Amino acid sequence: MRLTVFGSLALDTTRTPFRTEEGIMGGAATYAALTSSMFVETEILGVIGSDFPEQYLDLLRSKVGTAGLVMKSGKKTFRYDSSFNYDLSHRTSNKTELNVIAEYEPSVPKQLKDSHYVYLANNDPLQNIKMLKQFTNPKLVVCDTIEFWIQTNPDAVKKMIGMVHGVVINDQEARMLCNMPNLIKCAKKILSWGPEFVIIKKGEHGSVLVRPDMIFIAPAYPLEEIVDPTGAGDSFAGGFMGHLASVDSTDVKAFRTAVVYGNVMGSFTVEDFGLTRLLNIGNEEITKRFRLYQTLTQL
């Protein structure tokens, strides 16, 4: 079973009290994928610029399958320049240079039209709903959207979120594209739109999936240190993604368990900068805190 995955790549600037790091490789199609990979066979779709470094290309070839990866000669890359509070709950957009995505043609090479799970990383709506109309019959189509978007173009995140099967959200983002307070009333709201199951992502308070048939909450695994929260959320949709394709399922069981990989790779991403501990874990690594944390939340 093949997971394919499109979204942003970026350059990314990521400024916390306590450091900050410029021009470190980022992007949600990026984490998504790159967990993902540790579950299932997955392919990366997106574009980059020429700025983009020999290294960081390198690595994610070594991990991931790049055929639908586009590098455009003589532009930029994706930049997200953000910033930290001090709990480190908070971040602060400072500047999104779009680049190469603004002027994007999405295009699915035709190995990959058939894939079964497909994940609409943070993206430009539009993009993702013009890549979504190229694939044949996907089983399961998620996607996931950010606070610019909702601000720039929410109808065309509200039309998206009617042609997919799951939506993956945080908190902030659910308030803001409902304009509500309350996060299940949010989950209805969406669920009214079209998609079949919506995901709530609430940082160090875990997540909450909720379908039509049930309510899932699961809290979010314990950390004694956290570094840098970018690409947990997008860690999250790796890790549920790439249970679900791996197992090929959707039912309750599946999902349930797909939601609990999610925390687990988003607890592992935060423990330092960018994608460092997330590259350098293993199956063994992933297996013991996912046992742990069902010994920490069984009753």
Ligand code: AMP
Second form
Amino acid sequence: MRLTVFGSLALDTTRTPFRTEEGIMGGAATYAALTSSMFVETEILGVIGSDFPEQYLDLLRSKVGTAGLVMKSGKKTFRYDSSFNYDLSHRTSNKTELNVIAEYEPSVPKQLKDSHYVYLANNDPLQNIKMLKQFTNPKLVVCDTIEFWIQTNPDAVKKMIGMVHGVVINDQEARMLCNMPNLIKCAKKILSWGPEFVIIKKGEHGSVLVRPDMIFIAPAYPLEEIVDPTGAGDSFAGGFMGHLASVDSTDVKAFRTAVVYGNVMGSFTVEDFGLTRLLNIGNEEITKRFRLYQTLTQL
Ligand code: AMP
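Based on the form predicted on its own presented above, generate the structure block for the form predicted together with the ligand.
And the full complex, kicking off with our chain again.
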């Protein structure tokens, strides 16, 4: 099975108390697709400007299908500038420059319209909706969202949520979107808008999957050192969707296993700056950490 990922491709400026990097490859779709490509054939859909460095493009092309990647010449790539607090548990968005994303007209290439597994990563919810409508027979569509879209267009975010099977969202954003503090109540409120399941990502506290018939909790893999949390949520989604697409199943066991793969992949991403760690892991390491996770959580 193939997974098709749509969302932002970015040049990120990331500031932690210990290090700052400017203009590095990022974006929600980038993290998610590079992660899922370790599980299943992945296609990335999105838009970049002519300032997107050639070596980043080459890297993407070496890992994922890029038939649906549009380059707008003479235009600037989406840029995101953010800072983390001292213990890296909280991010502040300093600047979001939509650039090419603002005028992008979503289009699914003909050969990808029959994708069964679709992940709509952080992006303009109206564009996500337009993209979603072009898939002919999707079996599982999952979306994410981020503070910027919740603040600028909450109605569109809710509309998008009403059109997908599942939502992955972080705790801060779930509270902001639902305007209530309790995360289980938030998940139930999101479910009332239409999707079949919600996964709330809680950073170092792991994640919780809520479906009407079950709740599944998965702690975060215990790390001693975190370098940069950027992209952890997108890598979670890439691992989650990548596993489901690779086994072509949405039964309970596959779902629970996918949540654990999500946590495992997020845990790799935060171990180094930007995409560095993610680009340096192999299948053996993933399997090893997955097994260790099993031993850490079994009764
Ligand atoms: P995460 O840390 O998993 O929440 O995702 C971080 C990634 O999302 C970064 O690489 C950003 O480039 C990207 N991002 C940040 N803000 C937005 C936004 N408003 N729309 C789309 N992508 C965004």
